[in-house]
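As structure tokens, one chain now follows by itself in the form predicted on its own.
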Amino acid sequence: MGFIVAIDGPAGSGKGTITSKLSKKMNLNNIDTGAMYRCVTLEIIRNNIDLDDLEKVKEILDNINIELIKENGKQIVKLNGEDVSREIRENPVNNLVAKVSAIKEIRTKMVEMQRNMAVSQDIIMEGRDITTVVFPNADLKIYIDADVEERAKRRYLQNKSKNIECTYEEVLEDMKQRDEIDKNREVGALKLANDAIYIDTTNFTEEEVIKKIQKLIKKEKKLKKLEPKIYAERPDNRRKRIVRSIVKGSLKGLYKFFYRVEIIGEENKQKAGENGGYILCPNHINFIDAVAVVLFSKEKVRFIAKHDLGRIGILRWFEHLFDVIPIKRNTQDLEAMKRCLKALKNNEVLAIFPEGTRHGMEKNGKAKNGAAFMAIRTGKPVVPVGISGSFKLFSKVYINYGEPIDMSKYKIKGKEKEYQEQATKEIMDNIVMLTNINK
């Protein structure tokens, strides 16, 4: 799979124009998904097909040929060999494309075609559900938005430049209806992906938005190149264990100098480890609370951490030394999941922040189900951990280990997702209770 930039957003937000210009500036192939749906719409109009006649619709999908090519620096859209770049932007298609793109069979076919286009090339792709359905694991996700009045104004001026007859009021009403349809679709609804970067373009020029996204693309491309190093696994040999022991002892001494650490409930870890590995679930206050858990544990603790920490060389070295498992947050990172399950199978101690980010509870963020999923899947107990303190120099820091939680009661076939939610709630309730030790 090549490098993928996925851009979502409502109609008229400017995502199409911005994507086209970024394609040229960043040397990325631009796949205009909107044009693909418009081609299907045009073919349905030309063949006078009723949208309820799914057999006829499927027949069109089986035989349709859509090409997105560049000629003289411009993108040309070809439908069955014919240049339809202008026709797919005119009112007959505009008035029907929202309904056409809501048909499940059409979306399935288009998603298949779009994914095939990204197999062996670096691409930038825009559309209504690119970040949530087509490429949920894209390297960079952007959601471009603007006030509906501003979007209508842009679309009106765009239409006028193409000599398409319309009024601003017509465009505004059409855009409001389109927004409503797009946000409430049963399949492929317009929504903001959890890990997408939101950009409101209402008060920014096109060039300002392009420059901002350019910086994001450069950053993610650099991180993509580092991924082989970030995900590399180094064998836990004798030399590595000696270096880790020395580094751990030295850092623990420094930590004890700067903070007055008090460990509570150490015996609960011993209970959890009687039959092998277990999962530690602490709250997340700052970047050095994980360090405290690792340094003040007699056993080796493997934390799960966001993979982009590995872009910094010294942090990457420490991660490899302590066998940290890198994970791409808010994505289906199967590689990270496999490593976690393997570690637990080997009776190792795994640590994961259910909050997913620092001060997650304070931000009223939704806790992640990863720890509950792995505990239920492997039968390993969870030890909730409450970390509290101001973390001001020479202040008291409490690390409070709670009673191990047996997750076997949540292993109910057919209700895995529902019970994961309940298991996660139990973990979080215990963490909250354990953080109140110094209050």
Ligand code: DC
The other form holds:
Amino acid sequence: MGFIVAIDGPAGSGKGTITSKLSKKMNLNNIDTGAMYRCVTLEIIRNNIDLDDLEKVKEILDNINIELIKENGKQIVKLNGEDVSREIRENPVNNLVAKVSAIKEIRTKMVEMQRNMAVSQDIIMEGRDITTVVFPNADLKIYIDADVEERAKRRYLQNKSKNIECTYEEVLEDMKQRDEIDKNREVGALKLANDAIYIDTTNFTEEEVIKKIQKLIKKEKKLKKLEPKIYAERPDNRRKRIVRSIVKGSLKGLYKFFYRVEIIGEENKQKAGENGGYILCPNHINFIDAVAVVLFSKEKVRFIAKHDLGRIGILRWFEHLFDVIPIKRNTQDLEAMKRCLKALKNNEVLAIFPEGTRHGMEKNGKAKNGAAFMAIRTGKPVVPVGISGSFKLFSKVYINYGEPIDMSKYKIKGKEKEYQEQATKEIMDNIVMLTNINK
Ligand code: DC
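Output the form predicted together with 2'-deoxycytidine-5'-monophosphate (DC) next; the form predicted on its own has already been displayed.
Everything in the complex follows now, all chains and molecules, and the chain you saw is the first one.
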């Protein structure tokens, strides 16, 4: 798979123009998925097909050939060999395309075609379901939005420049209807993916938005290049163990100088470790809480941390030294999951923040099920940890280890997902209790 930038947003948000310009500036192949749905619509109109006649619709899909090509620097859309770039933007297609793109069979075929287009090239793809359905694991996901009146104004001016007959009121009405259909349909609905970057373009110029996205693309490309280094596994040999123990000792000294660390419930960790590895689940206040858990544990603790921390050389060095497991957030990072399960089977100690992010509980974020999933799967206990303190210099920091939680009671065939939720809730309730200590 190449480098993938996925862009979603409602009609008229400017994503088409922005994507097209970015594709030239950043050397990415532009795939306008809206144009693909427009081609299917045109073919349906030309063949006079009733949308309820699924057999006929399927026949069209089996024989359709859509090409998005560049000719003399211009993006050309070809339907069965014929240039239809203009016809697909005219009213007959405009009026029907939202209904056509709501048909499941059509979406399945388009998604398949879109994924195939990305196998061997770096692409930028825009549409309604690109960040959520087509490429949920894209390298960069962006949702471009704008007020509906602003979007209608833009589309109206665009149509006028192309000599397409319409009034502003017609365009606005059409846009509102399309928003309704796009957002509420059963398959491939327009949704904001929880890890997409939201950009409201209402009060920004096109150039400003392009610059902003260009910066994001550059940053992500750099991160992607670093991935082999971030994910590289360094053997835990004697030399590494010596360096780790020196670094750990020195940092612990520094930490003790700046904070008064008090450990409570150390015996709970020993209890959990009687039969091998376990999972520590602390709350997450700031960067240095994870450091405290690692430094003030006699045993080696392997944290799971978001992989983009590794973009900074010195942090990457520390991560390798302490065998941190990098993970891509909000996607299915199977490599990370494999490493965690392997570590637990080897009786190592893992640490995961179930909150997923700093102050996750306060932000009312949903706790992540990863720790519960792994504990249930491997039969290893979870030790909840409450970290509290103001983290002001020279103040007290409490690390309060709770009783190990036996997760085997949640191992119920066929109901794994439901019980993971319950298990996560038990972990979170314990963490909250452990942060409430009488100081
Ligand atoms: O972006 P556009 O206006 O050219 O899109 C045309 C139609 O196709 C619009 O009604 C939404 C639909 N569409 C879709 O359902 N999924 C996509 N990935 C892209 C467009």
